[in-house]
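Here we start with a single chain on its own, the form predicted on its own, put down as structure tokens.
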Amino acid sequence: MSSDLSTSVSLRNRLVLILIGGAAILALLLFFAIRNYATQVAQQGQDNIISASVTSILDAAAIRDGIVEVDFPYASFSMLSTAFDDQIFYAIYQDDIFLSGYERLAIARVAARETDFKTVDYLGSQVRVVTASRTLIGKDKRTQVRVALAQTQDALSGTLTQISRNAAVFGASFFALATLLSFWATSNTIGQLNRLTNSVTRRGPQDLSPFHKPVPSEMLPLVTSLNSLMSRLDHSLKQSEDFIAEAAHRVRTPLATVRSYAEATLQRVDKEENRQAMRSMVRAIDESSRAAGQLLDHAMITFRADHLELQDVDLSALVHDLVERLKPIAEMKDLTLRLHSDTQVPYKGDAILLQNAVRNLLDNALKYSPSEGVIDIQVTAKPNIEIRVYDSGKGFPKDELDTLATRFKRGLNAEGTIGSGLGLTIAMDVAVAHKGMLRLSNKAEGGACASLLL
């Protein structure tokens, strides 16, 4: 059965996209968090080193003979050496009077024992400037010395570049791992739904029992609804089956009774025109009875085709029983039924449907065979299981072989013969339900052949 349901975005793909999107955002946040933290740590390290260098220079400052002297300790500059050979700039002021160094270097006004940190552009490079001051007290003099020390940030930039690269690798690895986990998590989650789907798919047509296996709590409403639906469907199908059986009984019995009364009345009618009317009535009753019966048979077969009751059947015994029951009818029409069958033809199928199919093929043969004709029935197990019915009638119209099994379709040569156009349809539906086919053909010497291949 084709489905007209429209589909939206896959639930699994939607979950994957949400999880991967979240992983990407987290990876970016992780990258920037690591980089910012590394920048702060690296900058703090550089500030501490420059601050220590400035302190050592201020500690070497002194007043001698009223003159401020500053001797740069060797360690004050050696501690600033880096692998990138960063440049170092300094400036020394005494009470806002420039004494030595780079006069254009920005220097902050700071109180004694205070330190100022800032980043500025100097001579085309970005430098980190640390300014500190110290008050010197001489014999009769008190003065403030300020020292500014600056260092380019090539080493810091190189360190941050390396940290950023490592952080990017770490973030990408985190994203890749999160993506794999997303696929695993969604597959595991959707797997529960797939297992439920497979469980429904593997069930036979008759299995309408409720699901009892544990399911995730989120799927409980769905499973509960499915169980409720199957319960209602099972009840409805049982009602339909009971209705078909009851309808078949209630329709056939009154018609058979009416036919019996009509035949009895026919025997007591003397006038030919009345007898002719009674014969037409009997014929109409026969047509109605057969049509109603086959309509109900077709409804029953349509129902059971979706709910096959498979059981071990001996097709040879099944056909033999039908032939024995139909022999009285055949003898009334001066027809001979001959059964050719293997000793046993075991098959696993629905016995009621198979019996209906063969009975309809035999009914057709009985209707269209001329008096003193012969109807041959063959049941074979090899090379394939097949039931063939041959008659000695006119055969099937060649131009209609492909359409005769259509519902209510009757051949051009069926005029004047009681029928509903459902016999071959029933046989074909039964064959298809058993994954087989109905094949119609004509014998070379005359007569029709209907083959039920299973």
Given for the second form:
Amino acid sequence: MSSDLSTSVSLRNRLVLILIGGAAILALLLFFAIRNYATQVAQQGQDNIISASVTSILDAAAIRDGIVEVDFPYASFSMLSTAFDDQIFYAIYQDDIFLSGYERLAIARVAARETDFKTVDYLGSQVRVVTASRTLIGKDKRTQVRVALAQTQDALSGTLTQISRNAAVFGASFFALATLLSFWATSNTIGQLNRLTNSVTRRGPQDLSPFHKPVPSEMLPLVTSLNSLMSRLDHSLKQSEDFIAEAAHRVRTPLATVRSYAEATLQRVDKEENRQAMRSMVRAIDESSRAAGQLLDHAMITFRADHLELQDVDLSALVHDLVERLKPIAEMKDLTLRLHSDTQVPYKGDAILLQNAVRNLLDNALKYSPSEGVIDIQVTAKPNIEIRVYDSGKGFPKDELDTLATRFKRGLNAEGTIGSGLGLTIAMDVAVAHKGMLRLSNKAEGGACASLLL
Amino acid sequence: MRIIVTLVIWMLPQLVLAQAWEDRRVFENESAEQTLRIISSTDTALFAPIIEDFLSKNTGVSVEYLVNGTAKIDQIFRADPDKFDLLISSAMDLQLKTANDGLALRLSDVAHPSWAQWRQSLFAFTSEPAAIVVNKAAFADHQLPRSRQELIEVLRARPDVFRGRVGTYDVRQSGLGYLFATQDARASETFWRLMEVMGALDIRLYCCSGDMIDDLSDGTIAVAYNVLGSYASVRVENEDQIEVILPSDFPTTMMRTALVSNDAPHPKAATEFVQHLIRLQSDHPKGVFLLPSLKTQDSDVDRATIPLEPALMTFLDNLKRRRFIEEWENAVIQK
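The block above covers the form predicted on its own; next, return the form predicted in complex with its partner chain.
And the full complex, kicking off with our chain again.
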């Protein structure tokens, strides 16, 4: 069925692609955001330490005997120790005169209470330079002391490498998790669709009842329209069944009248030619009325099969009654009915339907058995509950065993026998309604065997 | 006049040569293709076995070993960093500044604990505490001082015995002396009091450890302050004469360090020499490695070693140095 439809891109693949793609983009964003933020924080950390060091150097600046002295503490440089042994460079200026440190270190012009942060190249490596100043007030003059302190960024880049690695691990695991999650979400979503598909597929051919199981709200429109489609289908099916039943009913009654007139006329007609015509007429009427009866039966069975009235039935007694009722007809045709039955075969089923099915099987047997034949009926409880009807006729045609039970289908060897082709259909429908089956076979010594497995 | 000029011109290179090095020795290897130039503050006597051991394992190398004071070798090296392969010195501060200034080669394949190296370019290979070394003759009937405080008391108690017979480094000339003095001053005020007491006793100042130990062993001085004890015991022939006292109040321990010049003519051989040094200090074979090995810092808490960190450069700052020397002169020279 699906191979007839052309498919567009699978819903599952589309969902998975979108979700995984989204997760990948998010993971990358996460990675860069963390790294960027970490860079800022790490740089901030380095700036803070260098600033603290610069402040401690400036704090030590003092004018003694008119000379600027900067007796900065050991801790000023000590606090700049890093695990990566970063180099430090510094320069101390009084106004614009170099006092101490590294003369070639560029020093920014900064106003008092201002701190300047810069990343520059010094001696071939990148250094972070912090420059700050302080104004000293001597006896007769003001003087500005400026300190620039630079540190290489080995520890910083070391920290960043580590953070980058962590961020990468973080992003990758986020991605992996999101991928798993998207697979799960997708299969969960598609699972709902699959479940609906399954419950549609699993339905029997007669089942046109609406779906009542809860479905996700997104699927509600689909299921609703499916339900309405099915109810319309069901309705029109029922209508046609009703129509057939009504038609059969309407036809049967007048047929009975026509038959009784035909019988009466037959008594009065003497001419052999005319009697022959009347007999064919009666037979045709019988055939029609039987067909109408079976159509009615079939309609009834179709209706009841949907609303099985299960009750405890003794199949043995049920079959026995039927056999008793049919005995007169059998005697008329010189046929013997033999019932072999277990004493009690209890079963839970619809008695009327079962009766109908067995009667149809027996009818067939009566119809197709030659005169003075024997019909064996077996009712067994073990190993399976089974009702078997053997006749001594010609048997079923071998190549039609599978198709005989379809509606209005008659065996090729049934020419000249009255029948509508509905008998086996009715038997099978009943069996299926009871979750059983109808098995047709031929006996080795000739004769047909129909078993109703329940 | 002409004769004098000629004489001066003739003498000049001799003088320069004589001035440049305290000691100079070439260790030849017959099949040598290159000569490693090592500039060092360590006495040749102490270092010769190490070099000979190295040569026996590296037959393609000869070594020229040049010795001078710590401050001198720093100046010489900085003037021509491309003429020397290795710089070995006990002045940790000067060494660290050399490395900080980017003059040292980073040796990535030398494995050394982080506290004993800096920037993978400066490698420590000894732990040597500064000691008070005394000539026992002066303490015949007296208790030996065990700390700086006791030394102050001893000196104050018998000024007549010790006048002119106490000695220490001239921090203006000796890099190691300056390092010890600044680290002492950082640790305690006792240092300044000791300097004042010693200054009052007409202290003798030495440029180099050799002269100080010579004077100590022949009795010219009775007490030498901040000498490397291990060094003294190796150098003095008659060890019974002297006593090495590690001050119990606060010890100052220095690590001798080596670095390879960034512009070294033979960086590969120089790196191998550093690896050799580090291997020797940990194996410490008798008769080859005469210096004390590195002491792991965690196991020896009270022998606090001066850490290898940029803070060592603090007292090398011009302003700081000027001020420290001024104070030191005030205490010691007492004009």
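Rigid core here is just the name for the largest C-alpha set that superposes within 1.5 Å across the two forms. Treat the numbers as computed from the prediction; the structure is a model and nothing was measured. Numbering follows the first chain given and starts at 1.
- For Leu156, a C-alpha deviation below 2 angstroms is recorded between the two forms after rigid-core alignment.
- The Cα position of Met332 differs by 2 Å or more between the two forms after fitting on the rigid core.
- Taking 2 Å as the criterion, Arg165 does not count as shifted between the two forms: its C-alpha moves by less than this amount when the rigid core is aligned.
- Once the rigid core is matched between the two forms, the CA atom of Arg439 is found 18.0 Å away.
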